[in-house]
Structures are given as C-alpha cells and as structure tokens.
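Starting off, we have a lone chain in the form predicted on its own, written out as structure tokens.
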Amino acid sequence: MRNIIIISLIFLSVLTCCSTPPRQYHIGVSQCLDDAWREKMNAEMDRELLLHPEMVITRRIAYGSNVLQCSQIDSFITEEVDLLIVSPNEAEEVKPAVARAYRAGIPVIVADRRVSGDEWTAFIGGDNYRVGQMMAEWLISLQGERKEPIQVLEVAGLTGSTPATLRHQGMTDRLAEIGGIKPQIESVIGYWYKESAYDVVSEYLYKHKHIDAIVAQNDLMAIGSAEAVRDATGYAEGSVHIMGVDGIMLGLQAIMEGTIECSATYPSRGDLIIETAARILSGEPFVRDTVLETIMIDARIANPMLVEYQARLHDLETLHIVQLQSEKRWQQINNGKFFYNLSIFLFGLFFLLALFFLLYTQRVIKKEIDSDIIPQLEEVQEAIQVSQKDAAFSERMKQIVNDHLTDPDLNVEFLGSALGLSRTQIFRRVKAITGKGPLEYIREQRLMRADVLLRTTDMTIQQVAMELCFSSPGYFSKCYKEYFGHLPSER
C-alpha cells in the first residue's frame, strides 16, 4: 500500500510539472481618480491585456489624496510587483513614492503626469502646456478683428494639480507672446467635475457680467459649463463659445450636439503602456520618454473619431469572446490529455483513488463553507454596517449643515473640514448619499429653512435672505421659484 501511494505521489508530481503555465507577471496600477478620461485609460489597457495573458493587473484609486496613492504604491512594494504604473495626483508630491519603488528594484512606468528626475522607467504621456497653448490660439481665433477685448472665464481642474497648473500656464504663457488686444480672462475651480463645474459657473454667471467664451480644462466641467450657461437668464442658445480638453467620447457627444463647441485631445494611450510593460518585462527595446501628440477636435473630425471609438470598444468585446472560447477550448484539450494519461497509469489504482476521493469530498465541503458560506455571511454583515455608518454620516452631516445654515462661511471647505474628509472625498460622498453635490445640497436646506422662517414668522423675504447667506433678495426669489415652483411672495 505503502508503495502504491509513493508511485501514485511521483506520477501526479510529474503530471503537474508537465502542465506547469508559463510565469504570470503581477502588475500594479496607482490611479489618481476615477473619471471619464481614466476610464477610458483602463478600457484600453484592458484591450491590450487581451494579448498579454501572461500579465495580471491590480488597479488602486486614490480619489485625489496625494498620501492615499503614496500609500498604496508603498504596498505595491511590500507585495514586490513586477511592475508598476502610476498616473500621480500631483507629481512632486507623489515623487518621493515613485522614487522608492525604483529603488526597490521594480520597474515603473509615469503615465499622465510627468515625475522630475530621472526615478523612473519610462514615461507616456499628453503636453499639459501645450494643450494650454491650443486653448489660448483658440480664444485669439475668436478675438479675431474685435476693438473690444472678449470676456472669457477659464474654469479650471484643482488648485496644486499638475495638468491644471501647467494648462493656465501654457494658456496664459501663448497670450503674452501676441500683440493687439487680448481676450479678459478670469479664472473659477471646476474640481475636474461637471456638477461642480456646473454650480460655480451657475454663480459666476449670476454675479458678473456677459461673457463671450468659456475655456474647460476637461470635457465633463465644458459640459458642465454648457448647461449653466443654458440655464443661466439673459445667454441666447450658443452665443457662448465653449472649449473643452480631453477628447472623451462624452465630450465628442457634446460637440456633435453643439453643447460645446470644440476640445483637444489629451491622449490615454492605454494600450501603449501595457504594450510597454510587456518590453519591459521581457527585456525588449522601449521607448523611455514618450510624449503624445494633442490635435484640436472640431464638428469636423468628431464624428469620424466617435466611430473609431465605438468600433474599439466593439473590438474589445468581441476580443473578450474569443479569449474566453478560447480558454474553454485549451481547458478542453488539457482535460483530455490528463484524463488519457490518467486512465493509462492509474487503472489499477481505483481503490486508492476512491480513497483519496472520499478524503477531497470532506475537504471540498469544508472548503465550500469556508469560502462561500461565511464569507457570505461577513458580506451581510459588512453591508448592514456600511448602511449604518451612511446614515450616521449624512445624520451627522444635515447637522451640521442644519446648524451653520446662518453662517456665510458654510460651503465645501467647512463641511469637509467637520466632517474630516478631503474636497473630492465630500464631493462623492455626498453625491452617493445625497445624489447631489455639496453646494446644491447646503442650498436646498437654506431654502427648505427659508419656506419656514416665511411660513411661521414676520421677517420679510429681504430679511430671510441675509439671515440665510443669500448674495441678494433677487438671487433668493430666483432660487426659491426653481425649488418649490413659485416665487416667496406667492406663497
């Protein structure tokens, strides 16, 4: 018996060193955020990872914290990746994380935002300062032959951000280089996202005077943008010229539409990366530094590019089919070859093999409740504390809000400051909640505070508006009649 099992062990171990799979490389993805343009990045790594079956990925996000994704490139190193791709949040600060997985030994490929120095494998990469010029020749196109200089308001990403920061420069740097009369351009923070591109425009547009262009520094804050203007008072359809960045397949939409007007592209390049991690990892030639090219897309070249994106993703998923029909097809052929050599060698070991039968059944069944039955039972009990800590947050935040809505100084900031959470992390946290962003919530509740200070006091609406923050009475009855269908003198 003794023996039997010997052979029995010796033949199975030559059975699994023949069938071993080629090495699989762990790579590792540091994303900063997790928009529209980085999607559309991870799709076409996606597409080209179809082709590398050899390489498995780990994607992080890091929601705009600078020490979040230091962090998580921190563990990337701890879990020793083969490679790592890191699209920073703001380079320099992300410079220091970078450095230490180069140092430890792992290849690192810069995606989106250039990394100074010299800590790094390989860069791909958009101009940012280039595009900022091409925003800039665009506003002198519409300047033209006017006597008057145009109104242009530039809503950009994030204060301290990479792209943002070179972008103005690139913009600001291209208009101090031509004579004559030049646009007026004043600056407001879209935070990269449309509904918040949306408020701050919505405000800007209440408080000043008639502008001729807006400059997006992404395609979701120019639609953003497109909206308010559409529903601001006093802007006729199309009489504000609108420009966004990135080339998205959202924001070829809205060129098409007409909702805005033009926008240039900031390549992703997916597909280059994984293409390049693959030299990389197999000890090919590569190219160290590539910076990719940035065109201006008009209603001319939309369409053509709108096509050329669906077609892809159509590739993409018929590539999936192919690959999974084809992995079914070797699974196939590799149980037929096991199963062959099995009947050969093993045909007078049935005893020992219902044996070892009845041993793999408990071990299954005691696998199954350990990895199926109370996981998901930890699910449940995750999910209820996940429902309980929402409430608690939005309790806690309606609070707060509640109890500084006479308070001028009650925005963003403030409530993420109290609620210990970054700008972006409040923007999504309340939006999930809430499904509105900060702002309008902060304002609903005013308002909602409003109809009641009217309903069970004397104060005047003039007096409702300055008790609760309003820049003036007229922006007040303006608010009111969009909320609740009816000015406050109707009541």
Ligand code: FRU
Given for the second form:
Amino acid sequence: MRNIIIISLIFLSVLTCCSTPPRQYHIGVSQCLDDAWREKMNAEMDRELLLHPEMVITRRIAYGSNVLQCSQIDSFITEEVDLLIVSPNEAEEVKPAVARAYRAGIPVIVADRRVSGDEWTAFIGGDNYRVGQMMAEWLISLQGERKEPIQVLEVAGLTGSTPATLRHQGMTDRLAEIGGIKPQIESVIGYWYKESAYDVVSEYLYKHKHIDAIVAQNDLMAIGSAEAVRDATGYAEGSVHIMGVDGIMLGLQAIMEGTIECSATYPSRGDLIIETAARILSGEPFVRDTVLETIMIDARIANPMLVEYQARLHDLETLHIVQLQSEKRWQQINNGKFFYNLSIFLFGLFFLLALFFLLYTQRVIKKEIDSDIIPQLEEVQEAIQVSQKDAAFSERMKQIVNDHLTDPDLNVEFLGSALGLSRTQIFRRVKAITGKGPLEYIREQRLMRADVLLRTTDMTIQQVAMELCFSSPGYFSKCYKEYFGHLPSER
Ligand code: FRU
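Now that the form predicted on its own has been shown, please provide the structure of the form predicted in complex with beta-D-fructofuranose (FRU).
Starting with the chain above, the whole complex follows.
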C-alpha cells in the first residue's frame, strides 16, 4: 500500500511539474488622476506590455486624492505586488506610502511627478523646470519691444505636485535672468482640470480688467482658460495669448484651431516605464533617474505632430485588436492545454487505479492461496507420501508372503517380525492394503500358487497341499473350492 502511495505521489508531482506555468510578475500601477495625458501614458504601457507577457498589471486611480492614493498603495503592499509604479498626486503626502512599499522590498518606479525623499528605485518623468523656462521664453518673446510689461496669468496645477512647483520655478528663474521690462505675473490654481481652470480664470477676468497672456501648466487648463476668455465680457475671442503644456491631441487640435497658441511637450513614455520595470525585475541594469526632454509646439509643427499622433493612435488601436485576438487565441490554446492536461491526468488516474486493482487482486489471491489451497496441497502431498509408503510396505509384505508360501512358519507372527510390526499393526496394515486379514491373505496366496502348480506341473493334489503347507489334502480341497468355486480335481 505504501508503495502505491509513493508511486502515486511521484506520478502526480511529475504531472504538476510538467504543467507549471512560467513565472508571472504582478505590477501595481497607482495613477493620481485619469485624464487624456494619463490615458496616453496607460496606452503606451499596455502596448509595451505586449512584449512582456510575464508581467500583469493592476491599475488604480486616486482621482486627485492623496488619502485614496496612499490606501491604494498600501493595498498593493498587502497584495505583495512584485513592483510598484506610482505617479504621486502630491510629493509630501504620498511619500510615506511610497516609502512603506520601498521598505517592504517592493521596487518602486516613480513616474512623471516626483515624491519627496529618495526611497524609490527609479524615476522617469519630464523636465518640468525646463518646461517653466520655455514658458518664460515664450513670454519674453511676447513682451518683445513693448514699453509696458505685459500682464500674465499663470494657471498652475496642484500646488503640492512637483510639476506645478518646478514649472513655476523654471519660469520665474528664467524671467529673473533677463534685464529690461519683464512680464508681470499673477498666479491662480487650476488643479490640472479644464473645468476648475475655467472657473478660476473667469473669476480672475471678472475682477481684473486686462490680461495679455495666460500660461497654463497643462493643455486642459489652457483650453479651459481659452473658454473662460471667450465667455468673459470685454475680451474678444483669441485676444489673449495662451500657452499650455503636454502636447496631447486635444492641445494640438486647439493650436490648429487657434484656440491656444502653443504648448510644450511633456512626454509620458509609458513604454519606457514598463521596459524599466522589466529590467528591474530581471536584475538587468537600468537608469535610476530619467528626465525626458521637452520641445515647444506652435502652429507650424502642431499639424505634423497631430498626423503623427493620429497614426500612433491608429497603431495602438490595431495593436489592441491584435492583442484581443491573440488573447482569444491564447485562451483557445489554454483551453486545449487544459483538456490535454486533463486527459493526461485522467490517464494517470486510470493507470494508478489499474495498478492499485492489480496489486489488490494479487494480494487477495495470495491470501486465498495461503489460507485454502496450500493446506489442501499439503494434505494431498501427505496423502501421496502415505500412499507411497503404503505401496512400498505392501510390495515388501507381498514379497515376504510370496517368498515363504512353502514355509510352514509363515503366519502373522512371522510377518510381524519380518516387517518389524506388532501383531495388531500387521493385522491393521494388511487389512488396509488387501482388504483381508493376514491369515486369509496368506491362504489365498497359497491357493493361487497351488493352482499354478496344479496347472503347470505333474504334482498331485496331495503333493501340492503338502508343498503349500495345508494341514491335509481334504482341507486344501475345501479351501480351494471356497476360493475358486470348484474342487481341484474338477479343473
Ligand atoms: C496629467 C497631468 C498633466 C501634467 C502632469 C503633471 O494628469 O496633469 O497634464 O503635465 O499631470 O504631473
């Protein structure tokens, strides 16, 4: 039985080993917001993931809430993800959760916005300080030769996020560098959203009479600002110069339509983020801090960029279809694999059952043989031995009788001493072999010898009776008649 269990375990573990799938990595992605720019980043990640079937991602969105983002990161820690990608809402507030993940041994890639401190594995994001400088340069070009400082409204993103502070810093630092008449800047916070930008800009325009330009820290807020200008009294549509950041499709379209004047690219590079994740997970070298370049987009390059953008979107859609198809195919293959494994398993099970049945019946048969047939065989053997002994004894007994038929001493005692048996034993044995008593047997043998002598020699009845030790010829004739049914003289 123990053997069967061991064989079964080996068999089943071999089966399990054969069907063990390759290692899969679970990646947690924590996005602070969901907007067009992040959708682009997500799509780039998804496309790159096609090249890394070993990675599976779970994406969670914090909708601009630090508290929600921290608890989502904590869930990823509990789920023991293999790697975490975080685009933090605000640097200070999200820092503790990121540090917890990092200290739990989870590699952390910080994307786009930074977290305070350095408890993270890699950073990939745009050059926000440079974006700010480009804003300043654009403002300087607007200022041109004007004698009065132009009035500028900065629509900033969420204050605690690094892009908002760095873009502002880059802009003010650059403006500080120039001499002469400088643009006059005032700031409002648009929280990265088009709608909130619309509200704050409308309110500002209502209170302050005149502005020449708006620098919005992203395209969505630039578009929201343009709409606020359009709807404000005293401002003709397009009378305020507006710059955005990001270069997303909506921004490019707004430039083409003249709603906004320009934008600075802010690359999302979801593909590079996934590639870096793959490198980290496989222990390959990677760049710890990647700052992506930015360029200015105006009406001249917005169109080719848009065309390129649309082509890439089309590619992404095609890829998505291909991905769906290959997932379907993969599913079919997996179904096939499942049935293949199932049939191997069932075959194995059947094999084990058959083996079990065989060993079981073997055991039962052995038991039966041990308890029934062997004793019977032993009995038979014993019987054979007994009958062999009997045959030898009867042979010897007959021989002795035959050799001494003419000997008057041939009687039960004689036979007993010749065969080494007592009188009773001789009686029992001779009876068992011949069915007669010893004396009767001896007499019969004598009669048969007498008959032979009478038939083959010239001896008389008297002589034969004497020869074979009968007490008288009359007694001989009597015995002869009893045995053969007629008198010796009547032969
Ligand atoms: C998108 C976004 C972008 C901006 C970036 C800054 O969520 O607001 O528009 O450039 O985040 O982190």
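Computed from a predicted structure; not experimentally measured. Under this definition, the rigid core comprises the largest set of C-alpha atoms superposing within 1.5 Å between the forms. Positions refer to the first chain, counted from 1.
> Would you say residue 66 moves its Cα by 2 Å or more between the two forms, aligning on the core?
Replying inline: For residue 66, whose C-alpha is compared between the two forms after core superposition, the shift is less than 2 Å.
> residue 141: with the rigid core matched between the two forms, does its Cα shift 2 Å or more?
Replying inline: The answer is no, as the C-alpha of residue 141 shifts between the two forms by less than 2 Å after core alignment.
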